[in-house]
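Here we start with a single chain on its own, the form predicted on its own, put down as structure tokens.
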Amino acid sequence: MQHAGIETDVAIIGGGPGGSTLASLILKYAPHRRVLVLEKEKFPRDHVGESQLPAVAGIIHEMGCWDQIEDAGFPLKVGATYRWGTTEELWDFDFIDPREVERIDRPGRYEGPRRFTAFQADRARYDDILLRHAEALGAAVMEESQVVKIHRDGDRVESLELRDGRIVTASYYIDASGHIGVLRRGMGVKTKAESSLRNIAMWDYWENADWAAEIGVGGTRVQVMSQSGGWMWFIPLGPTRASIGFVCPVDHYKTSGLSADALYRQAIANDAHISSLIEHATPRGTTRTTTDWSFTSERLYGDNWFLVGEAAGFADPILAAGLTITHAGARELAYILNDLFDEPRDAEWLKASYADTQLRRIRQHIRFADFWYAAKGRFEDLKEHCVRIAGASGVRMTPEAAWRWLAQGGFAHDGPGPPTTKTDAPPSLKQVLGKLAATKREWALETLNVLTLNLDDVDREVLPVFVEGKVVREAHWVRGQDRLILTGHYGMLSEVLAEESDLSKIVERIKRYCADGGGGRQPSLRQVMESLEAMLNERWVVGSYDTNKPCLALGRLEHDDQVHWNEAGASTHTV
């Protein structure tokens, strides 16, 4: 039987928060392209990784649909209470002082203290919210429509064959399948394993759910609580309904000799900070699971394709970083595809800007969540394992510089762009590895007075930003696998220490940039000298002493810390 074809310009496997973002982006900035988006279920549907991170707001607002979004009343993720590292106390990482949520207005704008808050979505709802604005801008969407084979020539897609026998032919072809990677599978692209944690997650949702913090109208923490054989969610997705998990190893699985809904029942059993959220709740009755390995893709594009989201790679979900690095992977593709169909002479770089950024961005995740199941150990354990962190940044050094280096920041910057994650945020990361190691978190600004940019060996590169629809050519250093923007924070650091050495001036310039807004950033002194930190972490700056003058006193920066203990968190027993 002969079926007909179908031809657009860009087919998308897939209509999750990949897909949808990038067929919302490409329309919005191109209107006339046609794109279509093909999803083999029929929406809405339940899906695992409910849980974002403040960047998504922005790519939301950005895409339009934030007042859809918004108006899901979906609870606001103002942070996450922990139970981790050294100690049985709670703790809390805020993205946004609590104090600023409980006089925000729902449903809101995404201004002033939205730009700092996430949402914590039911995936149905949100999903099914975010396919539907792809398909009103002019999309065309086709659900219940499976691609079941990958028609090639060589590195070449030539076509997408659906289960219905229809054939789709496309320019460009993307996999925003998720972890299954159906086009990642059809081109034979294999995937590494790029860690040893090897972890299977299981959940089920609960109704009547209590939330362990309200902050003002509709803003909570998810909560994160480690116990002897993995650890556990557990995330508000409205006024009671929750997703409750327990991740562990597939080892502690398989030795445990149980069901994985017994285990997850025994797993809530030994918590007694999440059974008091669900003294009164009833579960779904259907305990899912799921492996989460951390991987990456050997290749996440071709001569007319690209991988997206999780089909190109995924880091460990205790930071809660999946759904981030998947919106913002999708909407850098959308750029990327809009300047090749106009202007394809810059092709190879463009794709290989792509793939580098996302796997830089993807590894920096993995080597991340490392860290923090180490932090489950000793300290001294954790030394060896920072080496290990370092060296694959293209870092050498000693134990103990190994960890000095990660706990004060470790990273300058993920690549182009904003950060995608809190945790790549200087701020964040040292105060979270402070929180992990029970250390002092000192500055190592504190001990020097005399800054000088350090460029030895270093290359002055043109790469891919990407700004209100085009892609914009920015300079970058790039020594060895690192690399610093020269915009933002790090550009106007950049221009100061080209021109002053005296930390105590160097300061009165930066205080100058954050009263005057930072370039529409609103940054704050800490999150500056964080960044400045983490420019001396890296030796983009070296620093001296001269016994002729002061060096600064820098822990009163500290009050506003992001980390900090739970108000109301006395100790929480479990097994």
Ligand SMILES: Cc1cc2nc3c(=O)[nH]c(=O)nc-3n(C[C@H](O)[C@H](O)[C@H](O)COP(=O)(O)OP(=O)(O)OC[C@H]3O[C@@H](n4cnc5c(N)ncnc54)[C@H](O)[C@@H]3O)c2cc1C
Given for the second form:
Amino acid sequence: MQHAGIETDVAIIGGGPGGSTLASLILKYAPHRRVLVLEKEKFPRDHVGESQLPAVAGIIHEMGCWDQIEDAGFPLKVGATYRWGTTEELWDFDFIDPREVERIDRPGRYEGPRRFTAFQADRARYDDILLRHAEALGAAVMEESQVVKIHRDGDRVESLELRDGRIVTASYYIDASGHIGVLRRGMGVKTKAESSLRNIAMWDYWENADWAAEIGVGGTRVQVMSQSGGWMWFIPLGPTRASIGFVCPVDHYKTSGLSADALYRQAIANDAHISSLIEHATPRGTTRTTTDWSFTSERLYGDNWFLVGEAAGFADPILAAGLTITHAGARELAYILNDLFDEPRDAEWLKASYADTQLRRIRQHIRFADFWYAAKGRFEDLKEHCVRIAGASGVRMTPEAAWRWLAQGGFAHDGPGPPTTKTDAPPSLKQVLGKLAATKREWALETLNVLTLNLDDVDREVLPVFVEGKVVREAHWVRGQDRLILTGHYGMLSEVLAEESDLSKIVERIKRYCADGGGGRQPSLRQVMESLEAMLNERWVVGSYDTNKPCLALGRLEHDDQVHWNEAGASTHTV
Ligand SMILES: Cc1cc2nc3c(=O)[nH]c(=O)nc-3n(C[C@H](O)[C@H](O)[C@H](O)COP(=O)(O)OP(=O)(O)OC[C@H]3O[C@@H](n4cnc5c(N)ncnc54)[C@H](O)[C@@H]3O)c2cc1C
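Switch from the form predicted on its own to the form predicted together with this ligand and print that structure.
Now the complete complex, all chains and molecules, led by this one.
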């Protein structure tokens, strides 16, 4: 039987966060574009993966639906509580000082401290809000429309076939179908397991669980609790609902001889903290499982197709980075597609840089996850483990350098402002490292007072940057895996460092930059100092200590915007 065809500019397979972010941002910046989202299910539908990182909030804001998400009343996430590493004690890690959250009224606006909070989002509602938003911006959304076949001619997609036999043709085809990767498979793209970790996750939803830690007006922390066989997550999703999961090596599951449901119940019973939170709660009763999910795709694009979100690759959920990587990748792809419709001369370069950035982020998080699991052992073992992970990427390093590279590497290259699309800002990351390794780590900037640019083995390359709907071609420094954009804070810092080496003079210039509005970005002093710290960590800058000069005391930057100097033999004073 002959079916009527559907023709569009961009056909997106999958209406999850990847698909709806892509559709929304294409249409925000090019409202005339025809965008079709093909979704297998009828929304709202359940999905695992609820705990976000703060970087997502900025993208939701750019999409124009932050207010709708905020109105849904999802619990605010200010950080995480861990039982991990060298201690059996519970310890907290926060994106933001919880005292700031106590002053927050909800629903609020995307401003001030709300730029540094995240949501614990019930995915059925969250994904539905995003999809409806894409529709409101002009996307044609077809639910219960499963793509069952990819018609191809070599590396070109010719059309998509739906379950009801209809055929969709488009200028570009996007796989946002999640781990299934329907177009990825259809185009014969292989996947690669990037980690030796072979884990299985099992989870269920609970009604009437206690909130693990309530901080002020609805602030919460995700609970990450290790136990001998694996680790558990507890994510409060609303006044009565919680997502509770158990992750363990597949071998542990197999040798236990238990069903997934029985092992899940046993893990909960083993954990007194989680058990106490669900004393009065009832499970939905359908324990779901997924295995072996850490992978990357060998290719992320072809002639007229792209992979985005989890179809492109996935990192173990220990750091809750999946949605951050998905939203960020979909945002960049929206910019790139709009640019490609103008047929730029550098299309191949643009596509390759998209793939390069996404793969680097996913791999970085997979390696970071390896690092976290390794941190359950001794610190010395952990450093050696870091050398092996670095070696697998073709980087030869000492244990200390490998540790630093894994913990902080690649975080400084993502945008003209402070580092984004990462787990946390470098100094906060150091608090985590301290907890894992039982060693105290301070700002490197507090121990140095003479800074010099280090441009050994550095190339200057033009790379795409995604600003206000436009792909901007900007100069970067590139060294191995690392990239540093030469605009925004980093551009200013590079210029200052080329002229000054005395830290006190550098700080004066930074303060002037902030006072003048930081090129319209209104950065805080702390943000710019974090960028400088990131440059130091990534060796764009090297430092030394001159005994005749004062050192910085940056600890109080967490609470105010003053820089304090600690002069040799003198008490700390504020400049
Ligand atoms: C155990 C586990 C825990 C996780 N925890 C977290 C966490 O705490 N925080 C976090 O940020 N991330 C987490 N994640 C990751 C997160 O769930 C994903 O990163 C995110 O869902 C990816 O979004 P996506 O849009 O790419 O894919 P999805 O959200 O999977 O959406 C894909 C959509 O495509 C549709 N689809 C599939 N096939 C077809 C087809 N043939 N035709 C049409 N439509 C189709 C599906 O129905 C679905 O709606 C976790 C993942 C797992 C497995």
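For clarity, every value in this text was computed on a predicted model and none was experimentally measured. Whichever C-alpha set is largest while still superposing within 1.5 Å between the two forms counts as the rigid core. Positions refer to the first chain, counted from 1.
Does Gly491 count as moved between these two forms, where moved means a C-alpha shift of 2 angstroms or more after fitting the rigid core?
-> Gly491 C-alpha, core-superposed: shift of 2 Å or more.
Cα of Asn449 displaced 2 Å or more between these two forms, core superposed?
-> Yes; Asn449 is a residue whose C-alpha shifts (by 2 Å or more) between these two forms when the cores are overlaid.
When the two forms are laid on each other by their rigid core, does Gln68 show a Cα shift of 2 Å or more between these two forms?
-> No, the C-alpha moves less than 2 Å.
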